[in-house]
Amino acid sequence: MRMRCGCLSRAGWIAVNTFVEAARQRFFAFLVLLGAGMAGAGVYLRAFDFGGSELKFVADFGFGGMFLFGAILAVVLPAQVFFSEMDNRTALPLLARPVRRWEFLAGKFFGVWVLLGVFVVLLGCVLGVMLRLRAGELAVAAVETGREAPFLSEWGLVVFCLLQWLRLGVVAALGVVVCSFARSFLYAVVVTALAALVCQLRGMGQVAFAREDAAGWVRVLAGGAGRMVPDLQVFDLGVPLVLQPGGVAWEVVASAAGHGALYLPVLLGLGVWFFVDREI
């Protein structure tokens, strides 16, 4: 029990100490004010009335920012931090001492993580404060001319941003992945989008060689093949449990919550299996 508090505390430190390094990085907060600023742009919108075709352009502008600009943090940071202690050797003294290499892996990944968690958190509150807004003063109009107020649920939102604090954590483990065998920081933002990309395709993919008309072996190679890499698209929930007054079946939210959980402890186990026998 003490070996395992031990552990836990000094992956916690590196944690720590990962989170306020890129904390600081004038990239992340770049990205938190544009992010910010494209999910608030639904503001210049108050000129037009177009009812509840409206709010969800609103919602998606800033759904759109908030994984495109999450997604770029989630392929950067990891290497960003993970490089950084690599060219200043500084990495050397620290696994020199009794601090294992899945526990500086571990201190990595989750330090990036706690602080995508950050940006959605300010992200999602801005979107929720323009909707709010905007919806209201669409339920006044909506009243005045005897049409039906829009629909708009708070709690969707926040359900929708943890399902994206996970997606992202599952773009950050791809990144933590490739850095455990990268060489240079460039390779690894590179691969990491890339990888990002065909994640984010997979569900198209699996849908075009899925025909009928598609051979046997075919099909059987891109479901083996699809399976292998997680599906980002199963997380793009946004419209529906924000705007819908049906929402979305738990059992959708709570595959796409499993997809996620179980895609990002067999990436953090891949990447110390990869970084186990890295030369530093």
Contents of the next structure:
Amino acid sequence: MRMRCGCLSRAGWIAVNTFVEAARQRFFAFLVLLGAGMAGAGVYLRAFDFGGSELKFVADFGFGGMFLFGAILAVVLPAQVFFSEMDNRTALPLLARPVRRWEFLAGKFFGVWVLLGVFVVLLGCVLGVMLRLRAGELAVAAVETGREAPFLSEWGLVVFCLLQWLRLGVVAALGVVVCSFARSFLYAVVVTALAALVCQLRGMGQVAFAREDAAGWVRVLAGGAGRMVPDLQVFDLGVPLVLQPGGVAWEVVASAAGHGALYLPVLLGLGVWFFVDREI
Amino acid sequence: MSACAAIEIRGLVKDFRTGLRGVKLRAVDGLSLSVPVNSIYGLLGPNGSGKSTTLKILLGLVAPTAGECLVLGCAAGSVAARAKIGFLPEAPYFYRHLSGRELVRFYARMSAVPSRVREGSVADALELTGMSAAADRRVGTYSKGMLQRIGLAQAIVHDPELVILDEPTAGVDPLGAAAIGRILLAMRERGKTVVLCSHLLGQVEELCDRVAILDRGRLVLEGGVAEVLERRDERLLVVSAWSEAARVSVEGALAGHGARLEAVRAPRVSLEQLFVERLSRAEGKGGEVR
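I have the form predicted alone already, so could you send the form predicted together with the partner chain?
Full assembly next; the chain just shown is listed first.
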């Protein structure tokens, strides 16, 4: 029990140090500003709503910014705080101490993941405020014109933010896996980005390959290969969660959360497996 | 294996695979040596001789291809062994966003220094390495010499039984190097074992009890410093009031014993010794040294 506390304590302090190191980077502040700007700008760009609901356009714009800039952070941060630590040898005095490799890797991941949580909260707050302000204006206009006021669920937004945090955690875990065997910074970033893209397109690929008219072996192969990578699109529940009165069945939300919760430890385990014998 | 050995290495081999075809590069080739406890041990050799690889194997950062290594009775690289070691890597890089004190505290936490004594240990390590005054400055603002000192502080903050230092005085001015030398001697007096990798042979000669010289991964020479440096059939006499007549007399006396005077030179101090003496004197007078 005492040993486990020591392990958690070491991993925790590595996570705290990683969080502070990553949060101080201008890159993080720059992407927060870009993301917040995009979430806020949706209200002013609503003329380009392509005929859809205005609030839906604003929300989609914000959700898109949250995932786009969050994914960039989740791809780059593991390379910056994990791979670079090995590359510039700050890992040497740390791993020469009684620190297990999994503690180091877990500390790096959780430091990044907590920072991604801060990113999601900041952008969620900006988006929530913008949506609430515009929904209020639309509600007043709806009363005047006798139409139905638009629906907006703050709780739905909170659930959506939690799901996005999990989604970005999966991307960051992919980054940690790649960094655990990468030999250059560029390789770590590019391969993680490609892996995240594959995960984002997994659902579409499965649908394409699992058509009724596809050969049996193609369907079996697509089904098997599909299960080996996480599906990032299962977390795309923003519009129904936030803007639809019926919301989303809790089973769907639980399924998305379970999907992330299943792949996170699998990916981290894979990262530890690669990293444990890595020569520093 | 020797009961009083801090490090025991037997038949150590390390191969690295390089390039796409996986060509083997042998960095350490059948190395065997033993480092006694409570000593300062110098590991010498040109670049690429396998010193750093050997140290990394001892620390578990690199796995050996073959051979056996024990550190204070524990398998090298194990958590138990690493808990007893303090390590300063060559040209160390540390977290630039932390202050010196925060950095040493972080490494104290990583070495499980109990919280009730942690702050005292951090303050002692900073004091011992002369970094107390700059302890609250960010590491990113430190000079190369200060980085070496803070590196030494993090290596000794948990009071390890064995300290492994890879080029501890690289980039440090002679006064700083002398101060680091005094710290190492003080550690030996407290019963610690120090393994020192350095290209500064004068410093190694001055500090170390034993040395090992490696070349292309193999042990070329190993032994006590006095033992390996001494020319057994020659002695050096330092004579005051020297004159040509004294020289003739000495030659005559030596010839009577079948011995011969080989050379006559005025004694010299080393440039490092002169530098340290002069600066210490200037500091003692309160003079400003630039």
